[in-house]
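The form predicted on its own is given below as one chain in structure tokens.
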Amino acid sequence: MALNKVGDPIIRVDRLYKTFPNGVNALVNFSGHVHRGEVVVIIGPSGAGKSTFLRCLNGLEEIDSGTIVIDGIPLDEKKKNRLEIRKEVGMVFQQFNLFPHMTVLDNVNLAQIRVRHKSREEATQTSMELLNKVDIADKAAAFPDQLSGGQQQRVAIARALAMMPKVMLFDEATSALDPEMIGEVLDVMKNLAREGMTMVCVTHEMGFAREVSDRVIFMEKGTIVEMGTAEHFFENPAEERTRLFLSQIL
């Protein structure tokens, strides 16, 4: 995948392939790599794979064959591997999964205990900066429900950054808000994109893919139809399909 970005991939993906039992080919031959700091977009049709390859990168959907290596470590059978690599990998989803019956603050704190160890004190240090981070520091002891969506997803987001992650994972993380809403989790994810966090976005937000991304990736049927960096994607793409496509969505 990286075009400008130094030093050794982050992230290395090698002939990925992935079947469900419906027949659906989701990836197919799919390999790249992502590099430290690098913002990847990857955008396409519904069906494509994108959501699957994000789910396959931190081991919650299982691949048939091919290898994933992130940070060094392989997604293998191996669980102190796969536990490492969930530590290491935040995700963000298009719902926001909190617990309903925890307030902000706990919801955040909850995987700071539990998996990284720490001190109440100290998970609620790091969870009250992160909230101030993403703008919702003032809502840490209401439960999600007296949440709007936008400010749900940024708790998701401080939730999934309070494990310290060394790579982001978007997964449509705007497509389940209002349109007003949309605005407030992207400016997060663009202040993320800035300080220099590796990330990879499934997305439909195209002024976001054009302004943040590195690189761009079109994929459809599971695999990358073309990439490139967000100039030559969206003013000059090669293929007719991503041209086709661009067309349809801008």
Given for the second form:
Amino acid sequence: MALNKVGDPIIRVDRLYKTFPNGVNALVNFSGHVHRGEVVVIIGPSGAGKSTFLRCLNGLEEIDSGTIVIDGIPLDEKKKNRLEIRKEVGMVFQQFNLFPHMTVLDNVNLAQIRVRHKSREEATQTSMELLNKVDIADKAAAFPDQLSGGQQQRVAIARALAMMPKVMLFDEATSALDPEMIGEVLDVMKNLAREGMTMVCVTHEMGFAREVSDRVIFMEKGTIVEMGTAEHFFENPAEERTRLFLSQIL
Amino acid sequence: MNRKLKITTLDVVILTLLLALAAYVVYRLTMQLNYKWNWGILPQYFFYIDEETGRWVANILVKGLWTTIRLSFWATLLAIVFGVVTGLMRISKRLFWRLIGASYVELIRNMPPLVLVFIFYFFVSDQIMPLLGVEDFVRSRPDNVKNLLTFLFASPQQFTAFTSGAITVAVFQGAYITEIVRAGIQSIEKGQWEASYALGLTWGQQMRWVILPQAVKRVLPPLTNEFINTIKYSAIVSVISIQELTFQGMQIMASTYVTIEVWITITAIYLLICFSLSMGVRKLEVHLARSEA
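Now that the form predicted on its own has been shown, please provide the structure of the form predicted in complex with its partner chain.
Entire complex below, previous chain first.
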């Protein structure tokens, strides 16, 4: 991916610290930017703080100190700001977390109707377009437990996109899937990346990182060990620790 | 659900023994008991022919049943409100709300319902209701409003007793529903909260559209239990002269002395309404289960 499609910083985080009650340091002096249209992939061993970082970006986890600014809105105590950020930041979870009591269509409609105050007709139109895009429109009337894991995750992506977010966060979106279903979800994510969506992905899919990411961040013990373009990262990592990690997973 | 009915020797033995026991009880009651059965006196307490108009009119048993149904209806409705509100308090992030919720539940749970009825009757009904002018308010309404209020709640002279009775049962049942609501909400996976949070729903919207619909479905069986309990506990307010089914039973017993017939009849009526209620909710459960795959 060429870096020239990348715009101004949309996510700015500065000196984030977070320690869990059990004493584990999840984030230690973590700073960085994500630019508009950029696809950032965060990799690292488990317990490195990757998911915690992602979850801090929309306020699912609280930081102990530091600042997070998303599209000019500071993520602070103000409920209004937090709500605004949650509207603009879409998130896809490892466990899909679809609403089991609603059809696929209603899952995608819900936030459009309740948060964006669209009419049901308008919302349904958008939802069907998105479900088409993730290639699952034929299951619009089905309930989540009638779908395979891969299908559920694609619905979850459509649901997050329905809010027309400026940023999409993917928290190990393929880790809970059977191997034969990983491809269909990654394809959706790749298409999204090509369309210029700003994405921050925590993943173990190195192929995906190599193919679509503008930048790869290697994290360990709550801090950035190494950061660079996919090419630099996979061909010529500078840090010994990065090389060791890559040799273990590739 | 297509289980085959298989009758074993043990089933036959147990059934025979049960039948024998029932036969023995009937035998004792009809032959040996020093008691004069008089079922014939009861039907007129359901309906009788008014001599002036020549029409069938409902008598005190039917009226009592109707009062029980009204009382249970309002008490259940109010108990759900109490239960949901304090249930939400119980899971609040703020200690203040949690303490209020916990105090309510513990206070009610560790108190005989009869005592609560008296407290309500002598304090709330006797002191607070007149202070609020409830009865005067009802009495001063135009006739059509008064009739509607009588139909929905109770006649003006019974109004205060009825409302405090309904509130008492509701306060009591609310405490149990609180715990069910709390358990139901806490049983919903964290991921449901997180996904709806990430979509930008407010707390109220999360509750209304995501958490409660799933929680209600899960707690419907224990909730049904409490609805049935509400009907059963409504009998307790007969001690404050609310003319519901049990009260009417005592009236008939006092004037006719047909004790056993009266209480068998009353039992049958309670059984009938409680059983139909649980059947109804069972249907609802099946319906809800079907709506999700």
